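Take a look at this single chain, the form predicted alone, given in structure tokens.
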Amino acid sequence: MPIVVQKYGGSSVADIGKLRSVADQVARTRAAGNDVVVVVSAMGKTTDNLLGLAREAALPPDASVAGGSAPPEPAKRELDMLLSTGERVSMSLLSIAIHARGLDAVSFTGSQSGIITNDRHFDARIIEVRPHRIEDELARGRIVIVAGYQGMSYKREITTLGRGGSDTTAVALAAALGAERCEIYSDVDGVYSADPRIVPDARHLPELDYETMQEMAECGAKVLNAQAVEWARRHKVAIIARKTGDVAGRPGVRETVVSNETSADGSRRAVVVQKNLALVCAERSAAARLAAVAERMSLPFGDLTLGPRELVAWTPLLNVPNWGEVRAELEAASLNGLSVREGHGLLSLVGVEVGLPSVVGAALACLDATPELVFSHPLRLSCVLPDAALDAAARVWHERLGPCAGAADRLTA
């Protein structure tokens, strides 16, 4: 039978209620003739409260940090065994209630399904899968369970991957399956050419192709994570992004096909904001020594430019749970001209020809607020502005260069 991977996230999993849900989906999948496996985040908000109950625990005894330094962090190898406690409460769950439906099912952890990563904590990489047991379950006729988000360091360490990691999870077993298609569920529709909740008029985009699928998650769109639209870039996996409970076919249902076969033009762009970032900058004789501290701190850069006298760059802090240890280990570095500002964020226009001048220079004029920076690429312009602009600036970027006008209007707007 064709193997198909469904990947449904935590509000999918929220609770029992919905969990049963999912559970009558995976069973309808089933028995429509297919071999299923299903991979799964932690339930709601439990990996928020499992990172705060860590840095709880962080705490001195006396609940005070001596000084005024920023308060210690937990371990980023003690976060990884805690974190990914989460994805195995919904994995089980999941399995028995598939059990309850008369199917025969089978839970995994990362690392009993083969996923090998590299060795760092709290942000792995996926470096290979060995998915053996899974697929003598399959074989067996049981649905398998995976927990998403988590694998096994080759030094047999536990490690997550990052913020939206269980997509990257079912991608990759996707991918190594030779399964026909990789399901990613959640609790809205598809790709949209903005966030719905900043700006009203965003567009549904029922296809969208690898190339600007991976731009828009890099730049922050949160339906599909950056690492598994590279996977399924690099395998060639049709990755379709529904909203949990929708059917395929059904009237009224939409859905986002990202592939290889769509072709790009200027009605798939779309505007993107990320929020929470760090502006770091220093002076270019501390740029080895700036890398030196991020490659130790892991400390992972968006864009970065060295000029003759600087180097600028701009850090996402969702995927750095350590930061306030982060930032004193910069400032304790003694880099040459070093600022570090929080409170920035960043504005991207993602699709075909957003490179040119003509649209750098559009987008730009219409700009209330003066970016701090801007990057230009040939899918994308991105600029870094305070998280106050943001809204606003991505709503006028929509509305004059997004995807309801046509090429000719979005260069004269």
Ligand code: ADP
Contents of the next structure:
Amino acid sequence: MPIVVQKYGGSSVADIGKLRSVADQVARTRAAGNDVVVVVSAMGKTTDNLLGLAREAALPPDASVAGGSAPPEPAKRELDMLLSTGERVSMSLLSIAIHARGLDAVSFTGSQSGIITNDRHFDARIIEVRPHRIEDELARGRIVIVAGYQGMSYKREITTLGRGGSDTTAVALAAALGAERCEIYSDVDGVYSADPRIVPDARHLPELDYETMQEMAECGAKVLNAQAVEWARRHKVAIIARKTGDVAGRPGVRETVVSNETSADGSRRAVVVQKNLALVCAERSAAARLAAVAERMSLPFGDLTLGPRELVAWTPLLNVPNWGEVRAELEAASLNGLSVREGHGLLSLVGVEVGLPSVVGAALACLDATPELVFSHPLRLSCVLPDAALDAAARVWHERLGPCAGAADRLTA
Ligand code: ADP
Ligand code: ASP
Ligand code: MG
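I have the form predicted alone already, so could you send the form predicted together with the named molecule?
Time for the whole complex; same chain goes first.
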């Protein structure tokens, strides 16, 4: 039987009613003659809630002792132990709900599923997948439910894969199992030319190539996780993004297929917003010491540029739970000319030829706020702007330079 990997995100399993609907959908997939592996995220906002609890637990016994200094932050190793429990709750509940439908199912954690990662905590990378237990259970005719977003490092520590990492679990398993396809279910019926919550005119994209999708994901389009798209591209796994509950092929039901086999002309454009990043600037002479702090604190950088005199970089804070500590380390390292600013975000235009001077010029001319930084790559033009200016700027770019633009209509699917 063909193997189908399905992933259901947090909003799809936010309560028992939704989880029971997912069990029905899994049962239908099974009845259609597939071996099914299901990857689940934690229910609703569980991961955020657990993070909140950890922050409270980290406060000193007498909160007044902390004075005006930043509150202490929980250790990343312990956060991984804690956050990985969120997905365990949904995996076991889904397995129970599938049993209730008369089907045989078994749930596994990331480590039981053979997801081996490097030794970074909070944003580990998968380095190998050994899905033997899953294969054995599929051979026994069982549906396998896997806790997303987690693995075990080669040092046998529990790790998590970065926020949104359940997508990565699904794609990595699909690749390792030779699955026919990897279906990612969320609250949106595929990938749009911008986040439809921010840009109401965003257009649905029925097909996308890996390259464009990876660029979008790396800029912060959270509909698909960047590491997941990278795996899919490397192992040629087709990703199908759908809305939970939608039945493929029914009239009016839409989906996005991310693969190499797009019939589109590869010249689409999308606008992507990523909030909550920090901007780090220093004199160029501080580069080596900055790199050393970043390495020691496992600080991820997005774009980093070294000019003749200055170094500038942005870092996404979503996967830096100990930002207060990292910031204090940066400030203690006596880096010449250091400035660290939060409250910024990234606005990106993704697609071919977006780095052309005419496009860059038009993009900058229609912004109300002055960008702190502008980066141009072959497939991406990005600006760092204050968080508060991002949504409005995204709507303007989408209208003037995205698929809705009159002259740029050729860029639409
Ligand atoms: P899940 O919790 O199921 O993994 P996410 O919240 O991570 O789902 O991803 C789905 C969300 O991604 C949508 O609700 C939408 O707001 C957002 N999103 C951001 N960019 C895009 C885009 N280009 N197309 C579609 N959705 C997008
Ligand atoms: N539960 C994790 C998160 O909230 C992983 C995921 O949803 O993919 O980031
Ligand atoms: Mg997600």
